[in-house]
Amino acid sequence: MSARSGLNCDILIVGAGLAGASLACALRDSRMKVAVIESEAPPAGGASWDQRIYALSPASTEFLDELGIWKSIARNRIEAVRAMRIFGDDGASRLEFSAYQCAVERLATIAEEGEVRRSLWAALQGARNVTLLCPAAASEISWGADSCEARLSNGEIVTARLVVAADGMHSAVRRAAGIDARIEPAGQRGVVANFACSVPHRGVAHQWFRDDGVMAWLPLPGQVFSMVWSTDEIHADELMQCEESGLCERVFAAGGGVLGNLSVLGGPAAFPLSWLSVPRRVGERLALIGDAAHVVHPLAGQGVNLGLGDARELALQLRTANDRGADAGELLALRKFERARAEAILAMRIATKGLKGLFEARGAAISRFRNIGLNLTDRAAVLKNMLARHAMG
């Protein structure tokens, strides 16, 4: 739908990526009026694989199923992770998780960002209480005691009780609200590419902690996988400058040839890696979700799951507040949301920074320590299952 002058709503969501669109879907058919501002619609799907591939936790797929959109994603575009193998930098140490050992169907599900986003958008099209403003951008946002006002780039105005910032790491809403984000560059870039492999992956994800960074292979349908190599700037440049045959040789060697001969299906592409944290994720008539509120290193593959968890919890608190007749911008409900998400966000931040620091540390003693730790954890079934279930939650 196109924007209308003087549009009034209860909740204005700025940004319709996975976090923002899933929040809007979770609020559709509620008694609240929702408006969503987004600069561009998701591109049409194609035969090639997206460069943005996500490992969705069981909790995330459960949320998407609750929204009614999981079933609309083509089954030939998703892949179950049945096991994960993690290798230390000594070439011998390893840690393996399996769905069978954890008594679950799958550890995660690999899906493309575009496929999930298109399904969310399709669900929003017929929602009676959701107005999707696209293409549109908020050029100015101001907050008052009883409402917020967003002026669109075309001069039209949207008034809301609550503004939700879901507009990414460089959030304009967060800046307008005067919240200073702490951005810590990781000194690395994530190099991504998709490959066909000659040996079936059988739903196994692989991750190597190496001297030149952390490399992960995520299984896709058929004999295809997506690679993310988190590495320093110099090595990232080298990988980006490789011809396809040279890139295949490097990735093959780094993975010990476990999936046989490789051929490039898409990429490479590279993006800078950082951590982002904020002093607060809510304020007067304001809530931050997804990358606008937190960014973690991709070595744990949990960034998208944190964002979907934000959307799920915020929708719950807003619906609960609405049921008792409260204003959508009530600070009490927003603080309940913030407290409910604090532990998961902090734990993931500590875990990713700790793992990166541990495997970047040099020296024979620390190398032995971390590789022995991998092997000991692999032998401790109870500890392994606890770690796996935490990641799946």
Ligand SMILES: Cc1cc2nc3c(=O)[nH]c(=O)nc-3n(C[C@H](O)[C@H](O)[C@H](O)COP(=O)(O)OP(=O)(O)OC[C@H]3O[C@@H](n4cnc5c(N)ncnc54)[C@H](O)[C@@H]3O)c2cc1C
Given for the second form:
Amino acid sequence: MSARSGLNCDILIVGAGLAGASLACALRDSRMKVAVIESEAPPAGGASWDQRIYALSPASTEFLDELGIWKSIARNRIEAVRAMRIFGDDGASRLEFSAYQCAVERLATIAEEGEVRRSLWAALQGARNVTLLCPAAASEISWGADSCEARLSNGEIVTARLVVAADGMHSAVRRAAGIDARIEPAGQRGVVANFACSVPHRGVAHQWFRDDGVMAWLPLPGQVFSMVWSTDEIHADELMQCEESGLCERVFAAGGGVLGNLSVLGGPAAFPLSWLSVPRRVGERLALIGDAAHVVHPLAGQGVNLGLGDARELALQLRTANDRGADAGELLALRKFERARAEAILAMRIATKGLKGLFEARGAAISRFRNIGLNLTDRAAVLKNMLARHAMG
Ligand SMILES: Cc1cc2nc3c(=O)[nH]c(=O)nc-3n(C[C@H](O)[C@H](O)[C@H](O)COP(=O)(O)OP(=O)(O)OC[C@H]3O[C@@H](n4cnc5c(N)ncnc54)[C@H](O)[C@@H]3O)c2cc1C
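Alright, leaving the form predicted alone aside, put up the form predicted together with the ligand.
Below is the whole assembly, all chains and molecules, this chain first.
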């Protein structure tokens, strides 16, 4: 698709990652005219597994199901998480959640970024009220009293009543709006790789809080899992420079060999990790969603779930305002959206910062404290259920 000139719409979404594309999908078939600008189309699917694998919460899959796209994702590309085992750094402490204990069918569903993104895009292609402009980048954005205007990199102009920044962590829309984001580097990178394993994982996700960072294994269909090792720069470099056999040995040893022998299927790749927060997520004719509004450490695997939650809530508020005849950029509706999302965003920020700090702190006393904490939580059924339910929200 190529950019059209002089487009006038109600809502302009900049960025069609999972947050922006799901918002556009949630506004399909409304009375609002929506334009989506995206600089890169999703890569075509292939037989190999994506590098970016997500643990989608039940709330996220429910949202994707409401949008009608969940059923279009091939069942042999997703895996249910039936249990989660978390290990402390003393080799003995552990915490286990299971879907059975929580009386749910699954704790989460593992899916590939590319598969979800392609399904969202396919749904947008046929939407009568959505124009997808790709490849096109928003280079300049300005706000007036009644509308906002985006100039695309090819010089064409899109005018809208509301602009939604869904353009990721380094959001150009956020910068154009003069919102200063606070970026706190975690001093770590996330090293990701996919492995085949000789022992079936049976839908169990594993996570180890170790001296050298946090390593998570997310189950994929068959005897395959995706690893994210959040670790300091030096260790990340070492992992990235390993031969395949050396990487398998290190990952095998760090996981205590729980899934048997390993072979590398894809990767490794490394991503810098940081937290990002903003003083406000809405303004005159502006809303920020997804990583443009908040970035959390991936140790809780919740970044994309927060973004999908934003999209769902913003769509709800925009549709409600539209039903009563309000302007799409009405600040009242935007403020309702901001308030509704505040708690989930703050809670995830506090939880990921707290966990990272707790497991990074050195010293025998604090080590005993955190490992005892894991064991006690494992035995306290009520607290464990509360934690599991919060993670599933
Ligand atoms: C190592 C790692 C592991 C992770 N693991 C998990 C996990 O297990 N679970 C989880 O929930 N989250 C995880 N995350 C976080 C997750 O990847 C992000 O939260 C999520 O991708 C954010 O989605 P988004 O749509 O907000 O932004 P993005 O995915 O960054 O999408 C932004 C889009 O905007 C487009 N764009 C940017 N600028 C412009 C412009 N000027 N004009 C037009 N288009 C533009 C980009 O091309 C892009 O498509 C992980 C992150 C990392 C780094």
